[in-house]
Structure formats: structure tokens, C-alpha cells
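This document opens with one chain alone, in C-alpha cells, the form predicted on its own.
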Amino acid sequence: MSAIDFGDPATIAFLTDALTAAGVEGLEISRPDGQIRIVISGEGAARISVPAATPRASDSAAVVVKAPLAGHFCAEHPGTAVAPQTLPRSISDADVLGFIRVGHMLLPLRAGHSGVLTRLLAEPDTLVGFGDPLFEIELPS
């Protein structure tokens, strides 16, 4: 059995048509050689992304916090009226950096590392997939 070529536009068009016909809102497939996400965003409109690997300097002491599952990324708790914090800022490993919303559930995203939060790598309220980069933290040297 051969692997499906997700770089083939005809394959992507076929998958998009099949998802639309089935009433499915999206599909994400991750393999060691890449990832594809198709999101049906309206009547007949689809958004397709093939995320590239996040470039990082070889001597960089930074880590990337990635999405632990697919869902909508929230940089702030949706129930708070707190103004977004500016970057860069110091954080501890237990700090909650944001949330992944799946339906009515919110999964907190903990930093997991102490350091300086330098970059937000995903747009708030966008659909993210498993392993998508969300934050970059510079580790203390």
C-alpha cells in the first residue's frame, strides 16, 4: 500500500469535497514527514494549511510550547476582561500561558519552563492542530 501524497492538489481537492459532502468541519493528518489541516470554514469555502517547521537557531536556548490537541487557541481566558500582557515577560514553569478550547471545555496551557516568554506564535481564536507552535520561551542561560 502506498502513502497518500498530500502535496498533490487533486488529493487535497478530493479530501475537501469529501469533507464538505459529509458535513465535517475539518481534518488534520500528522505524519513524521509533515502535517496537513483542512478546515471547512463555510459553505464551500475551505482553508488548507501545511505548517512548516519552526526555524530555530542552533545555539538558541529557546523552547516552543506546542498545542497538546486540536482546538481553538485562546491567548487569554475567555471569561476575563484582563488586558493582554505585553511581551517579553518573565514566566515560571507553572504559569498558564493560554488555553485550547474544544467545545465548552478549556484546557490550560502551562509554560512547562521558566524563562522569558518572547513570542506568541499563533493568532488568538484560530483553530490549531496537535503540535502547532503556540509560544516561544527563552530559557535562562
Given for the second form:
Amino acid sequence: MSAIDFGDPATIAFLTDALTAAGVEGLEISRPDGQIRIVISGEGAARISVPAATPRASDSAAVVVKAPLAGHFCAEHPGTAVAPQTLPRSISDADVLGFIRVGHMLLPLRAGHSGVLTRLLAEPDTLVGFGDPLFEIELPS
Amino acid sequence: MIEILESGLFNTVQDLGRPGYRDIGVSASGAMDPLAVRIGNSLVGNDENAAVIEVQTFPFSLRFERRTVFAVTGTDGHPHLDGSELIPWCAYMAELGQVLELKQPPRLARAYISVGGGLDIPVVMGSRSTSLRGGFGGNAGRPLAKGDRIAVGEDLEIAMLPATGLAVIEPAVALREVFPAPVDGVLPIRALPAGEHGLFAGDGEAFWSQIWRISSRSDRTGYRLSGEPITPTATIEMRSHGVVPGVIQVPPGGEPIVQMSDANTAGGYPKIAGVIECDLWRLGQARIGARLKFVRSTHAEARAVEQAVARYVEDVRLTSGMVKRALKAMA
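Output the form predicted in complex with its partner chain next; the form predicted on its own has already been displayed.
The complete assembly is shown below, putting the previous chain first.
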């Protein structure tokens, strides 16, 4: 399974809430590209050390669609004939870019932004984890 | 409530049928593609036997009069919600006033619309299915028509549906190992030899070897097949006896009739074969003019297919709930 992006504030907030709800005092994860430590204080408020993750080369005009659930990443509907996606291509915010497959269930992945789909960030049919980057969309300037 | 805006002939409310009353002449009715109904209801969080709309004449459209979870299954066409194309076999949320439109599917015959909470229709003799011949059940015993308004049951799981919808890999894809695809456009339908198969001698073999075409004189009661007529070696008079969906009778003209969901409860024609129950949905999705070939099956194969379908349905039911709960927890 691919690694979770700990540079994402939403991921940190989700983990913090989950730790608080579970009554866990803290969490520390070390990886070659950095480490993160979240400590839940006695008052219930979290104290978070800023992750020392290696900053990603980022383009301020690009957004990344991430996996909302762990499962197999499908760039196409399994029922359609396999046709390689031509990239880059224009998309609208309502377009379905792919699916997360869990058993026979398919969770559609909406673009959420209009722009140009520039990159697939996960290999089709691989197992991805919550928060893994799947698509990069370049927003119109 | 939902309001029917446009409907062709013979679109009806159906569930999984009304078994148990053939002895008093009441056919079972129920959806022609029961697998699509079971999966559609699982997607929207219903009991699998909840009442749905069976659409077999297109175009068809309806308006949602409240926020409603819905899924369109069975079809290989794309439904539209307020003009936006959706994927079939996927549960979505419709907002008050939105219009769902179904156009003629490319290949298949029927589409099923399931709504969260099910259609709130009175149960008659254990079922909400429409009996068109009996004129009871479903929508006052008649097909849906423009202007009809149908109540929708309370949806206790409406908050569980992910905003992007939740789809399923349809049976034809997920179960392709147990449901062989058509070969050169000819649909293979598995059947078992029936009581009077022996009467047809050489013509009995011709029944299995030739390609049949679904005639225009076909409906929910029975599919009449066109092809080289088959005749028994001797004319016999049979007393009328019970028949069920799937039974293939041969009338004197020699062109078989397959009993379907609104099957007669009794008949006197000799029976040459019976379609295995798990293949009936494929026949229910075959259109007039479609070509098919009967493949001699066994009870063991029929049971194996039945078990594979049961595993698939159970997996969809359990996994759809699990995915909804996981996404809700992370929202």
C-alpha cells in the first residue's frame, strides 16, 4: 500500500480526531522522507509537531485528487473496454476520473475541479491507501 | 413522492414476485431481471425485495418530489439526471425537483429504478408486483402513466450515501466466468431436458443445436421463439398441468414458448426443457429479435451458478454497507 501524505493538513486533522476518539495519547511515524509526531494533550487538545517531510515540488496552479478510501485504483470502469487515457486532457469538475474498487463496489472519483488532467499518480489496479495521490489537475490560470 | 412525467406502455411496479398462489391461478409476476432488482435495492440500502419500477418501453422520465437516493440497474444505457449523464448500476442522490430520464438502452431490454425506502405500495398477496392480467398489485394493477404519483417509503440510510455516489460492478462483468458472453451475437441460455423431451426424438436434438430468435409475439408472460419447427414423434393429448417461469413448451406449430415472469399457471403443451433459474434474468434482458441457443445443462451446474450468484449478491450487500460506513466515519 502506498504511503499516506502527511503533508496534508486534512490528513493530520483526521488522524488527530481519530486518536482523540480512541483515547490514544500520541502517534509517531518515521519514514525516509521525514517524520511526524502527534501528541494529544491532557486537556484533549492536540499538540502537533510540524512534519519534517521533504517538500514536494508543487505548482500552485495544480491540485491533486486523493484516495478517499483504501482499495484498488481503477482508472477506467471495469466494465468498459480498456482504453488508455490520453493525457493531458480537459476535464470538468463533475467528470468521473476513475474509481476505488472494494470487492465488487466502485467508489467514483470526481475531479472536483475543472482544468486539465495532467498526470495519473497511481498505477491502475494497484492497492492504494487513504489519502494517496491519484490524479493531478492543472487549474486554469 | 415521485411523479411520472413520461412513460411508454407496460412499464410497471415490480418486486421479486408473488409465489405461492399458482394453485388458485395467480401467476408469480415479479421483475424480468430479478438480479438487477436485488443489486439495485442493495445499492440504495433497501431490503432486496423492495418494490422498484421496471422500464421496458422508453423513453421514461420521473421527477423526485423530495431528496431521494436512487439507482438505475439492469440497463446498459446511461440515465440522465437534469440532463447530466450518470453511470448505470450506481446509487446517487437526487434533490427535490430533479428529473431522471431513461432513454432506449443500446442492447438490453429493461431498466430498473430503485429508490431508498422502496416504493410505498400496498402489499397484495405477499407482493407489490403488478399483475397486469389480474389487474391488481403495483400501481393500481395497471402500467405507469404520465401524471401518476407514487409514494416512497422512509429512507433510514439516506445520510450514508457518499456524495459522489456508489456503484457496483454489474453481474455480466463480475460473474463473466459463470455467465458466458454471447458468441457472434447468439446468447447461450442453459436449460435442462423436461418431462416430454423424449417425445421429440431427432427434433429434440434440433432444439438444442439450432439458433432461435425471440419473436415479436413475446411479452412478460412468455417468449415465443422463431426457428425451424420441431414436432413430437406422436401426437399426444396431455391434461393441463402446472408450469412455472423457465418452462419451455412446444405448441402444435412447433415453435417453442418460454414461460417468463407472468407465466401461465397451467398448460397442456408438451415441455421439452426448462431454463435454469439463474439464466432467466439474461433471457429477461434479451430483446425481441435477439438470437439465442439453448445449452444442455445439469442440476449440478445450475446449483453452482446459483451459489456464485448468491456469493456475489451477498458480497454487494455487505461491502456496500461497509464502504458507506467507512466513508461516513472519515467524513
